[in-house]
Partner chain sequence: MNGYTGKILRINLSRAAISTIDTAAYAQWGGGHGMGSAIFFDLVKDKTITGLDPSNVMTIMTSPLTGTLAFGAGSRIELQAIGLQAYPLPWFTRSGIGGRFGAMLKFAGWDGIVIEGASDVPVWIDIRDEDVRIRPCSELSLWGMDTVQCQETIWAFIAGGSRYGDWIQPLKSGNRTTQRPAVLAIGPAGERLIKIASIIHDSGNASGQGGFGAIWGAKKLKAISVIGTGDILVADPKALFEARRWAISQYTFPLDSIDATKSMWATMPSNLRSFPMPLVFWKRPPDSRPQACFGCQAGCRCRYGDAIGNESSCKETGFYQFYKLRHMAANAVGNTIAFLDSIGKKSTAILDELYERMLPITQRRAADIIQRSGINAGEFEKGIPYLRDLNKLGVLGPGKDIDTDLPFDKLGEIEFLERLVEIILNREGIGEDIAEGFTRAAERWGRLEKDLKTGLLNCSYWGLPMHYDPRVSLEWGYGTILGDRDINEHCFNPLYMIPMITTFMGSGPPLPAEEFAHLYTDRMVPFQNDPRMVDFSDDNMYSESVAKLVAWHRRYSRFWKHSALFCDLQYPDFFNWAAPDYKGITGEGEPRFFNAVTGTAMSFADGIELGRKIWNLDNAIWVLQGRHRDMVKFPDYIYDTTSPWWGTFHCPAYRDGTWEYVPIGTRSLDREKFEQFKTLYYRLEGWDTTTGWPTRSTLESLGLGYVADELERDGKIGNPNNGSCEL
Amino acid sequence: MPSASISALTPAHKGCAASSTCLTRRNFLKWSGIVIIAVGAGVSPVVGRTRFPICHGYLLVDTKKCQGCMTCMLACALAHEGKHNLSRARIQVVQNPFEKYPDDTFQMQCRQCVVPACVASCPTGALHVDTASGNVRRVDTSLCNGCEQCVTACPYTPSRIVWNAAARLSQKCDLCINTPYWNETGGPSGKKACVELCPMKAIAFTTQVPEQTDTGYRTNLRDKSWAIMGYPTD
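Kindly present the structure of this chain alone in the form predicted in complex with its partner chain.
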């Protein structure tokens, strides 16, 4: 059984910003790959003495297909909180209108990590694996003490833990389990607001642990229609 220290996932990663080449990130990805092999063998990843059952669902984003309309962000906050708020969207799209394609736009979704550093870092148990709902990594806001350790622990940039400054709470993607503001049931077996509303179909959902690359889950959602429109599909 593979093993690793959670400390290997968390050190000083905030200093390496969004770079996909930062050492900590590479270490994580390398290690994560080993975990996937283990998962494939039917084994839950272990950190220290903690077992993390793998999540039953993952959002996949094809950043090259994103048109930067922010519809996913609007849908996310609206479904969860009944209002629009970019800072509270659990998926973030960052773009630079002067940059060259494909480095002009990035979608950044929670990865529902096989080894969730956010969960491991939480001192109160607020951030937990919801075994009753497909092992989604979720925040129980009633337990959150606002320490932000999960925000810091997330190995990705920007942190996939969204900080609600007004309520001093952490929030994160729950695969739309708790979305009272639309007429759908979410969760791994339900519908996800960002997937449903993305007009480019640039967000997909899978129940299989996705293949990992240096820049994220390997995803290409650009199909024949994309090619007919004259956009690259490679």
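Rigid core (definition): largest C-alpha set, two forms, superposition within 1.5 Å. Just so you know, these numbers come straight off a predicted model, no measurement behind them. Positions refer to the first chain, counted from 1. Compared with the form predicted on its own:
Next block, the form predicted on its own, ref. the form predicted in complex with its partner chain:
Since only the chain itself is given, any partners or molecules it might have are not part of what comes next.
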């Protein structure tokens, strides 16, 4: 089996300053404050005139349990693309050899944001909320024109919208709704390849809306047996 290649996680994005549909990071942060209040009040968040229903599922990661093996990336790429190419993975693991545990490894999963900046920025409707499948934020590749506005609009670094350079299309986590190379039913009520195949069981799934911060998408999956091996359990 040929070795998997890893491309740059953040491609050179096309500028969107000239587009009236571009969602800036400053505006996203402004709207996020409104969203936190709206969600707490049980009100669907609104950006401009667009109302986004809440997604029915979210991926959480135990950053102290993850060993940086990238099995989740390989599983994602194989399930969705049928290729052992880590650059095709919709979940990303970044390692910093100059840091010490637990700050040497970062897990970058799509947040299925309460206010999806990628959806709001898409000029063709390719990025959409799939109301038939639990309100998952998805890419319809038949509508994607490769403008990369969604990649730029994502407020996180690296962008959680992954650019497929070969197909010149955007792709993102769909909670394994569409996995033609994995014979399992995915989606919020089904199986997720990264959760199922992580050898450390460092990825969890929840139907509860996380706090819209880094802390909100992290979880503690370590029991007392991890303390025996010298790992923190707090």
